[in-house]
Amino acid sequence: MNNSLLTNKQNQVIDKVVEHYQVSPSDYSISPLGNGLINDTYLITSNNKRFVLQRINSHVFQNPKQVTQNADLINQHLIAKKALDEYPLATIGQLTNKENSTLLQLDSDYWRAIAFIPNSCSIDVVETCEQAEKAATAFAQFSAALSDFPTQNLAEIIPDFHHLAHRLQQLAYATNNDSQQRGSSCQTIIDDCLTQQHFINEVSELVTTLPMKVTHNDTKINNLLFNTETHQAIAVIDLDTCMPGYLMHDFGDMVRTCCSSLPEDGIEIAQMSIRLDIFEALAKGYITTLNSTISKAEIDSLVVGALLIPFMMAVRFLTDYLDGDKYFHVQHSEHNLVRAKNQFQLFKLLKQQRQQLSDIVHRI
């Protein structure tokens, strides 16, 4: 039963691809799920199933086996964690295909199923400092269920993916490669990107004295799912980026996502500020939850992510825009120039109220 609002051609592959999950090429639906930047994700309903179906971007994820293995063994870990009622959420398992593994190859594509849990839902924006506390709850029970987890076993899905001098050794390449002729388009935020040194210094210095644990990276609100009825979380979703980092950069992401008074693609940023009141509901969320599995400098390095992930973002979508939008998807050309411009926005904002920010972390 083909979709349409996808093409022919769509339609074609993901019928081979649903028929090696038992499912027939005439007897299934097929709806778009999510709004994910990175992979196409799907939701199959067909007579006797429901379940997820995501095209890994192999562009992004150039090793999708790994994708794969780190989320097993992070779902193994988390069902061991549940049967000792040491983890209150719900595990997201993939699911095997006729080839009895988790990873599907088609042609030059690659594709894995995940189970669907009834009656839930997805927020994408976070308008309550409930909502943000719930969440922050969530994602610091699936750290501190993974504090114990041997971070070496992880494989790096995306080598120095956090790695912020690197990021601006990428920024520092494209702007001089300028593949696509857009660099004099943006030479200020390139500018302003590359001349935060005493930044740039500070993160360095900082990472040295953290513990490396198992971090999500990729923390918004919308990769939890709630009850359609409690309202309450239930679930964290989308294991893709998670491998070893440090928590600074899964509070940070929190941040960036739920504290902007803009989506990241708002074009009004001198209207932008920042909700202390949602900083607030996570970091109570986040330390409080995590409580002997967070140590000082690991709270103390809380805010420094809070001003990290958005800076790095910027250089992130800046660095895309100058080579030709082949990573984040985009609706339009200047897409990935808008986003830097906002998350670099959101960073000095950030950097002006961080003795704000420190003072809430540390009364908590």
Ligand code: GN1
Second form
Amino acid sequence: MNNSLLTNKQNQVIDKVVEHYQVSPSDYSISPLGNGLINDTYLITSNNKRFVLQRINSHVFQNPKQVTQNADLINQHLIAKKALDEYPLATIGQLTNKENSTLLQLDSDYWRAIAFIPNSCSIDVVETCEQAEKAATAFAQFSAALSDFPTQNLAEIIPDFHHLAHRLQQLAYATNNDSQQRGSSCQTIIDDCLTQQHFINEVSELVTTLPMKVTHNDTKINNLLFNTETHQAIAVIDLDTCMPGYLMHDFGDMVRTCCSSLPEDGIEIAQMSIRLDIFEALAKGYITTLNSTISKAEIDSLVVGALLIPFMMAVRFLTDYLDGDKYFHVQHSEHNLVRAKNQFQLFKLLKQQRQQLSDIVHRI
Ligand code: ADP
Ligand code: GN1
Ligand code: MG
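Next up, the form predicted together with the named molecule in place of the form predicted alone?
Next comes the full complex, this chain leading.
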């Protein structure tokens, strides 16, 4: 079934894939879903069913089986919590294919299908404090429900994913290599990142005092589904990077994607500002919902997380720019550099307003 946005070859591949999910190649329609930077995600509609189909990026997720296994384990845990009335959101089940597996390998590509949640939408920009509080509440409900999940059962999908010193080593390596001869065009931001040693040391010391939890690790706002009519948050999605981590990472990624006045690839960075009212709503939703499952030390760490994740994203986008855009999807050759400058500016602004952010967190 041809979609004009896809190449003929892509359409032919997907014809073969859907057959494994009991859909006839002549009897479905397909449309792209979302704005993810890693996987390719589609909505498949055939006569009697609708589901989300995703090609897992196996350059990024080098062991796709672990990705689907982790998601299955998390879903089972959340379903059990739901049965006890301890998880109010919808769970996102992966569908089994004809081979009775939640992972499909065809040639060198890996695919999985996910049950479609009807009457739902995701948002890329938070518009109101109410929306921000609902988002933070949902991610907190997710973490609270997983607070008794045995972390050792989850595979570490991407080792050192949120390890700041490791990310800086990757940047230093890419800078020295300069495989695309792009280094000279961005020396200032490279130096800006590599000279944040004080902050890097602060984070390294802080993490030795924090408990490991099961965290989502990609709590950008479009990884939540809202009900199109009630506007309530109804599901946490995109479980690919759920791994042991620190709560400050999840809070930091919410701040990164909700509190900037610009999207992560916005160019007008001199005009960027921090939406403090949105920050307050996020902190309120997150801390009050986690309630007894967040400690005083973890609450104190949240502002560090808010600085850390934009800084780490600046480093990761810049590294990928120097490496030749092998990791994140890009729409033009400077896209990763634009993102890196944007995220570094966000880090700088959050750092300048650190005391105000801390005051807000400690007023809750
Ligand atoms: P990606 O890795 O591409 O970010 P996501 O799992 O976040 O993949 O899905 C991309 C988008 O597809 C989401 O932002 C959401 O709009 C939509 N989506 C994903 N899963 C579902 C689902 N189960 N039901 C309805 N919509 C979904
Ligand atoms: C990637 O593909 P997406 O949008 O879910 C990335 C996140 C980044 C995000 C930046 C596995 O997530 O870590 O925060 O882009 N995912 C991975 O927009 O690296
Ligand atoms: Mg996503």
